[in-house]
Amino acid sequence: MDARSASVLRSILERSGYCTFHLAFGDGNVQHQKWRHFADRLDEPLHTLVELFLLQRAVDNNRAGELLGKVLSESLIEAGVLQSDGAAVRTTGLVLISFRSLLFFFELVLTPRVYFGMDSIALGLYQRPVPSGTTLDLCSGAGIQAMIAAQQARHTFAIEIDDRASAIARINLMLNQLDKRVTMINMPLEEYAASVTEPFDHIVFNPPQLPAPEGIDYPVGNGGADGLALTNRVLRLYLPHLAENGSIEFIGRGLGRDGNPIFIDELGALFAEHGVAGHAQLIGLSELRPGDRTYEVLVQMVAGTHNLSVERSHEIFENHFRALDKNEMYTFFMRGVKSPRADADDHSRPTVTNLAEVGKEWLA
């Protein structure tokens, strides 16, 4: 897909009040039940397009044509974006909605390889762009994180691993006319840090965060033992290529005991290492237990993606727990700025502004 074609397609959707409609349920919001309610009371073109795009539903490749035209129609199939069976067109598992004014792509599926949620909503709106400085977004996705900083910075880099992820995020910075503002690089992150000749005014990044036991996967999420595994490796790279008086901001879950927030003193040291005080927000709690809402989704994720019974799920969790000794799980912001004269000796435990509450984990 080229950028004539992200122009075509932007002014579509503009056109037909397609923004507003969804907007009208909250900024970045995947309300699937408001859409469907909702659909059938909109006119031509609004409606196809919220068939088409919001609800993945098949649209007959004749409407689909006349609405989009056989070119713009063509590189969108062409971009992964559509496919047709001969007689219709849907989406490839893609829905395309608006968060922060910015249009964009990402797989509302199952196991998403392009994802979007209420993590990245949360940084999304926690995240204090560099005017004028140069950006890194790590483990970028749709590239939401990147898009957010480009509107500010003098040029931002996106780091993505999985190609089609890559590739969708290349078309939503077309649709936003920021591809001129954004390089998007599909590399690992050591390969990526073992690149890097200037350093970073600013760095965000959105990690898998779910902590998994032993021998378990999550269809998308896995943060390692205690959900801070890739958190920990991203520092260790990146924090050496931050400049002084640069910023790094990233979102997390991290586990403590009896409320004790144990996880921020451990990044804490890493930060201190590097010349880096930090703040951190702890913004929701779950309770490691059976009943606790989120501790709940994760055995039943487990049980369902590993075929087995709640009951060893649980078992499986609950030994995890143990042997960690931790009993609760934190969402947090965290942000850190480089200090230029600092040492470790200067930093003490990073500030902590403590909003958590059980039951929620996301205050965005």
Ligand SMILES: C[S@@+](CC[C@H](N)C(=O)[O-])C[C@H]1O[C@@H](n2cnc3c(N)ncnc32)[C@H](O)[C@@H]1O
Contents of the next structure:
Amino acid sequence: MDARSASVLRSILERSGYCTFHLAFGDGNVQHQKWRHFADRLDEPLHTLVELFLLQRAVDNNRAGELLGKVLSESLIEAGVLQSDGAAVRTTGLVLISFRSLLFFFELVLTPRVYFGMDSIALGLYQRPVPSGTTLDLCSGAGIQAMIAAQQARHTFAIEIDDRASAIARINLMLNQLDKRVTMINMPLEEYAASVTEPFDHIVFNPPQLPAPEGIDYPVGNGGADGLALTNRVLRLYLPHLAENGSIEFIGRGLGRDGNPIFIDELGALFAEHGVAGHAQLIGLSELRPGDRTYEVLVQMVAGTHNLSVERSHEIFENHFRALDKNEMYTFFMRGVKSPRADADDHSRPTVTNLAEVGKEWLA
Ligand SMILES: C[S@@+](CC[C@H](N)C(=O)[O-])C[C@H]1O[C@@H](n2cnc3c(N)ncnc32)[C@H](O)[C@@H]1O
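Compare with the form predicted on its own: the form predicted together with the ligand:
Let us now look at the entire complex, which starts with that chain.
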């Protein structure tokens, strides 16, 4: 898809009131039941645009051609946004929503490769872009964190391992006229680290972060045994590339025991090694036991995706957390600032704001 097609799509959506309709249910919302409930009272062309890009419904080929024009329809098919069965077109599992004034596609399917979720919203709200700085967005997905940062940064680099996510992110950049301000790189972040030469003023990342017992995998969420495997790797590889007074911001899940978020000390030790003073805000808490909502979701999801009984899945998680000696999982946002002149004590332990409450996953 080229810049011209992206600009035509943007102006069709703007003229129709598409973004305003979506925003009626909240910034970045995925309220599909509400979209569906209100869709029937919409006039054309908004009604068909909502059917196609929010409700993932099939739209007759001729109708889509009339609405989008032949060139745009074909370029959306070629770009992997739409698929056609000859008679009708529909999206390839994508929906098009708005968050922080940006318009973007992500996959609203059971196991998405182009992810957007509550964690994306939380980081999108907490991250503080650095005006005129150079930003690095790791694990970029649909590119939302990179685009938020790029509205103020001098230049942003976005790194994403998945080729489908990178391709959709490139479309999202064009839709928001940010393609010249963001360089999208389809590469594992481990490989990209070796080619970095200039320091970054701002590093932001929303990593895979679900704790995974041995032999268990999640399509986009595998955070290793304690949920922090990729986070630790990013900190080791990229803290050396943080500029003086530069900031690093991320979101994640970490394990604790009996009211003690033990993981903060582990992350704090890595910060201290690199002269970074940190602050963590705990925004959600689940108890790792049957009956806890988040715990049950994990158990059910793994049972479903690994073809296990729910009882067997329970047993796997119970053994896993017992072996780690942890009984809590926190969701958190963390920011670190490289401040070489700060007193050594400033680096000893991140300051912590604890807003976590059992049963709340993301407070944002
Ligand atoms: C939780 S999603 C976050 C997406 C986006 N940044 C957001 O906030 O919505 C994590 C992303 O990290 C990507 N990823 C996983 N391992 C990676 C790696 N080693 N290098 C680069 N990207 C990776 C996944 O493909 C996925 O798109």
